[in-house]
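Take a look at this single chain, the form predicted on its own, given in structure tokens.
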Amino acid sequence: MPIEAHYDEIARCNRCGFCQTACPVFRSTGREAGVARGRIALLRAIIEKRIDWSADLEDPLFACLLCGACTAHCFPALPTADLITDARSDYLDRVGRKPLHRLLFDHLLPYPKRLRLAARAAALGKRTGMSNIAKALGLLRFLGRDFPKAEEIVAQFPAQAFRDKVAPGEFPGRGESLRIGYFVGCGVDIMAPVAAEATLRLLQTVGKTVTVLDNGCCGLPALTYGDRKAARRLAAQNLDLLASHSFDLVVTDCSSCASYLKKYPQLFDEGDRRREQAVAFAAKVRDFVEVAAKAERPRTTSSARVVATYHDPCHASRGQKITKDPRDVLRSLPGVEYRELPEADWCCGGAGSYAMGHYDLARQILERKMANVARTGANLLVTSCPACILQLSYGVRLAKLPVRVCHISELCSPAEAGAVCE
């Protein structure tokens, strides 16, 4: 919907300022433009034509993390993240798209093999030092204003992606009846293959069959950038893929993917044949932690002292209201002491590719998160989002904390739990 259609909703902002207490951007900068109240005022000014659409709007519109913390503290419960997303869509229509984003959303993300090939090229650049040369020559700025600095967030790429090792297809399980489809997120596939393997093993203990899907990107990156057309195309592609399968559950171990897949019906209008298909699909989607909470716990023989804490991905805690399940899992694991993380549901600053355009701000937000991690005394930092894993791992390196970062699936898999705890 164009932002003008939200005028009545935007006018409900009473400018109370409660959003200031929860906004990681505002708490880092202290600038009114960085909090929901300020962003809502900007949207109202645009609608009332007191401000014209121009490239000057790019930073205030795209500097929002879309974490949703403001809505949780808003008495009228204004969905600021959704409003900003619609405004971004209008911005792209009126100011223009960048060639990089057309490359990503039209030619890379819909095709997992191409995406893995691009990741291998990036890995080669890191191993050979070519990326440092390109950075020095200023050749990487087209990937994002702050990409030359953000490039250091990834220490190294795994030797192989998950789907380079595990081909899409059906695998037998030990469960009684459930037919499970495993939706493999791009981030888990490329950057956290160990977590993906652990997920598959856990799902095999639950399902009679587990099918590793040959899905493309869920579409969330395109949507958050404001490219609704690309997001809809990616969703349609995945729905077409799933039309030939009959699953009881579709499980993904990326909380961002899970949150977005559950919202697929919102992408299609009433009367669109895909909407009914999307409704049926969304009803079957489960975040991995929802399944893990009901699965049998692994037994470990590790003698290491493990103190674990948990970071809530925004798309889990606010996007899906999932907070109890991961904590129940961690508290029930033998040999693991669980300690609650202060501000566990505060965004870590990862937010997908946020650092590529706002590195300094993302790092400020991350530093606050790391200070809280240090207070717990934990040696294991657990989460359920690959973007968070990358950002938190970077934070641990920067702060020189004796902490290992892992996906919760790695603690739930019998084959991996002992290794993670060592």
Given for the second form:
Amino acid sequence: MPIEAHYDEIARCNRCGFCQTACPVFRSTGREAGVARGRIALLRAIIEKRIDWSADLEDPLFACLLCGACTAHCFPALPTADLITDARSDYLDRVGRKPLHRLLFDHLLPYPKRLRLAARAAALGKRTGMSNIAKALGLLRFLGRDFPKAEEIVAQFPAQAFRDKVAPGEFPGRGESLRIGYFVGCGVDIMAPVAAEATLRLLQTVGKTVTVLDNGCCGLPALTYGDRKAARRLAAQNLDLLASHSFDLVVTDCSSCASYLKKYPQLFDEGDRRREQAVAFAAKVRDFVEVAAKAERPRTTSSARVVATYHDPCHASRGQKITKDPRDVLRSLPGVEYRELPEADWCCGGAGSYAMGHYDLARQILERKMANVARTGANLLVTSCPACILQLSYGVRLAKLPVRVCHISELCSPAEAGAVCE
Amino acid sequence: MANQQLLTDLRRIVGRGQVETGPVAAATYSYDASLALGEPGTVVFPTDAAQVAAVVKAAAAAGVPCTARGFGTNLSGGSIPARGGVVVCLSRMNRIVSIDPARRCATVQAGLTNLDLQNALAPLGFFYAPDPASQKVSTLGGNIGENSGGPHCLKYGVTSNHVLGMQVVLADGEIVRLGEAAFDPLGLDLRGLFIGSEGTFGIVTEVTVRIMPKSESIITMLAVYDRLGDAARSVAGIIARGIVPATLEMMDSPVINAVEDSIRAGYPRDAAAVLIIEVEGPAAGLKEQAAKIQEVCLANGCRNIREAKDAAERDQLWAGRRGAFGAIARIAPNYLVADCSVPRTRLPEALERVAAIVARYEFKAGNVLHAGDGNLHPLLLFDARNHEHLERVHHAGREIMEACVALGGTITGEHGVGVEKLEAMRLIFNDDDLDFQRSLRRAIDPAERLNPGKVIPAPTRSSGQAGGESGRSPMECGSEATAFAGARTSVPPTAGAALPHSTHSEEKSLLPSDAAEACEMVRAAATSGTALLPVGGGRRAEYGNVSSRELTPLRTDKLTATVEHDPPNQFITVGAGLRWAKLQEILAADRQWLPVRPPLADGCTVGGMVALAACGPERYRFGAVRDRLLGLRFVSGAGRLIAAGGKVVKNVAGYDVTRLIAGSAGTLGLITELTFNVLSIPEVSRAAVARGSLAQVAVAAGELLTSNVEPAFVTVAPDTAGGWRLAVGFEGFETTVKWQIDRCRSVQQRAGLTVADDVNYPVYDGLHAGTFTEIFARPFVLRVDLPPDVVTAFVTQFERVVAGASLLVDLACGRVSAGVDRLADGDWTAVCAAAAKAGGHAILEKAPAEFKQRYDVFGPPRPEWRLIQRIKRETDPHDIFCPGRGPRTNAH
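Instead of the form predicted on its own shown above, give the structure for the form predicted together with the partner chain, please.
Then the entire complex follows, led off by the chain already shown.
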């Protein structure tokens, strides 16, 4: 929807400023244009024709993490992240769209194979020092000037993606009746294949069958960058894929994907046949953490002293209101001492590929997160989103903390739990 | 505002990336949390005082104003750039400089939020008392600008009761420190004057605040009412029973439902009103206090009252209250929040009038009240996109202010005047009052470079009056109320006490019979070039530096009327010439008292006490005399009767002239009338006395003052046996006092002190009246104010100077009072230097004239005294009042 359609909602901001409480961007920059109140004031000014669409708006609109912390502190609960997403779409239409956006959203993300190929090339570059190849491919450079610095965020790509090892298809499980579809997120596939394997193993203890889906990108990155059309296309592609299956649950171990898949219905207008399809689909979607909380816990016999803490991905805590499940899981693990992370639900600055485009800001946000991690004295930092894992791992390296970062699934599966804890 | 040179300068000062200009900056820094809008030119984000100072200088050179801003949550338009220019945004200045539990203070940068400070203090067992509901997003600098309150200020007082010192950038870019870790400043209370000045006197860059140990126990209650009036009556009833809850908050039905819609705080939706009542303090006796409160509530029509059973439930009740403004925002896009205060017994009437006004203007509305303080926040709901509504809502707001003023209240209790209440200032202040406040602005920021267009409305009087007092001859200074007679008033000689000082011409004493006559006398003095010395009891007439001019005493003997005594609202207004003892006698009839025990109390007038800001060690618990003053009237150097403050406990309308005049020692005018906030007489006043060495005393005091007992005072004096005698006073309910004394005893014993019998002391005289009499009988009286943790070390350091002295060491407030027979020049300068080095100051409360000729009794000059001189020159241009008495300075 064009931003003008949200005028009534935007007018509900009474400028109380409480969104400044927990906005990671504002707390780093202290800038009004970097917090919900300021961004909404700008949208209002656009609607009331007090300011024009121009490149001046790029930073206020695109420097938002879309973490949703402002909404949690907003009494009228204004959905600023959604408003910004729509405004980005308007911005791209009215001010301009970068060619590299097109490459990513039109030519890479819809096609898992191409994406893996690109990642492989990048991995090769990373491993051999020939990062020129990756740069030439433009995979990580699409967001522009911050890339040279942002590239450091990725220490090393795993040599093999999950999909390189595990082909799509049905796997038998030990569960009684559940038929589960495993939606493999791009990030987990490429950056956290170990987590993906652990997820698959745990799902096999729960489901009668587990099907590794041949899904494409969920579409969240496209929507985040304001490309609603691409987002719809990606969603439609996934809905079509799912239409040929009949699962009881569709599980993903990427909290961002999970949160977004649950929102698929919002992408389509009332009356659109896709919408019904999306509603039925969304009802079956579960975040891996929700499944793990109900599954049997592994019995590790590790003798190492494990002090774990948990970082809430924005798309889990605010996107899906999941905060208790992961803590229950961690508290129930034998031999693991759980300590609560101060400001656990503050965005880490990863925010999908945010850090790639806003390196300095993401790093400031990360520094606050790392200071909190250090305060806990934990040696294991657990989360459930690949972008967070990437960013947090970078943070740990920067801050030289003796902390290992892992996906919660790695602790839930008997084979890996011991290894992680050792 | 596209001043290229200025932009270049600003970028050089704060860095290129820390300057914003253009349409985005203009749109995002045009507002705060109020309905007002400004027009920012440039926004800068400095990181320290030096940068702020350089920015202020650069802006001055470019001829544009600066407006300080924190997180921009002001509710009266205080933080918007009303006249454009540079917005100095302190959001990045959020460092905690130091937290010092032993010294009971913390120093932070001005851009730190109130909650961030609380969160840093909590693990240490301390808290900072002012807790505005917006504490998550309001900064300490903003809290100072507005003199913020919060729910807990009912028990602990507002920001100005808790700020010890601050670093401020003045309009000319000079960086000064006002106040320090020691309690009371020297000379005028500039710190008190700057607090609540809404950024028009200076930009605060760093703050030193008083921190307190957390209370041992808290009981939080929710009282539910079917009638709004019953809730309001309960509030007055509780206070009247002598109980001071930590909070007494009230919400009405629309707010209750809005809160429940948003967060489910656990308020019953069918209630007409709820009260959140919290008592805190030592566990002993707290349950009894809660029971008394419940009794009062039930007797006033309360449906039911329950206690929060755990911290989670307590947090939930508070989350509802803290989120009340926001919750109301769900109902309509915008709200106008009024911020009036009324004497608390008038709350039922105030609420009725508000309801009638709101109904007449056809707005939906809700009420949130700091009911214990009589501070009400009606929230009028509307949509600012509708211009007719916007205009109408301001009219309704204006009528609400008028109604509350008519009930004896004020226009703003804590949100400030900003731009939204500028015109309403005229409801409570006349042109003379406003002119005086303008003269303060002229003294401190003559070019109006800082946050122009705020606090004081522009003059309306024609015929050149706008130029201010300094340019006018005394002939033109007549107020409209009392036309200048033009002739010297003949004055009968007084029969008062003889004055000791040789330069006082006793036979010419002036003895006004009322304030109007005093005004005439002052104007006459201006004409004839006479210098005046305001005199109360006359026993401290020699206070301060020696004047080079002959002083004519202006006596308050006849100004002794009791103007208004309102026991349920705990205030009394009396003439300045009323004796302290007589005031206590009047109050005693209602079992109330003024908890200030000045030295030489017997025979002192309340005017004299206030003029010298005199108090005793009980200041620790009850506050200094400034803290108990609600308002006053005085005759200014222009011969006009000026009103300041009011009679409600929360009042931030205009500059805090009350604090400025208290402690001004007659140098700015003659105080004629005072309004005090009084308390119920405590059930018991008892001191736990122990003996031992000074080192042992220091250990015991250190532990007591960082623990959660609540003594009225902690003092030590030399013992007749050669050791030291520690006295820890407790005043209040028998059970609470008894329990605290027991705890105090164990601390004393652990420190190795020898415990003596408890002493029950008289409530008015306290424990130290005799000691003060002895001290003031000596020719030299030395007072040193220090950070409390270094007091005993200081006494040890100057053992030789105070040997044989009449001595009282106030360990809680950090004050040494010593009466000595001799004071060597070198000793005085050494004491001054050592006090300054330790973060305090020394003053000679009394000294022979010969000594004063050679030394400033306030010690070596301080940079901020320049402001004192300017205030004096601007408000008393003819130097009528006590010329030369105040601190001297060479700086100009």
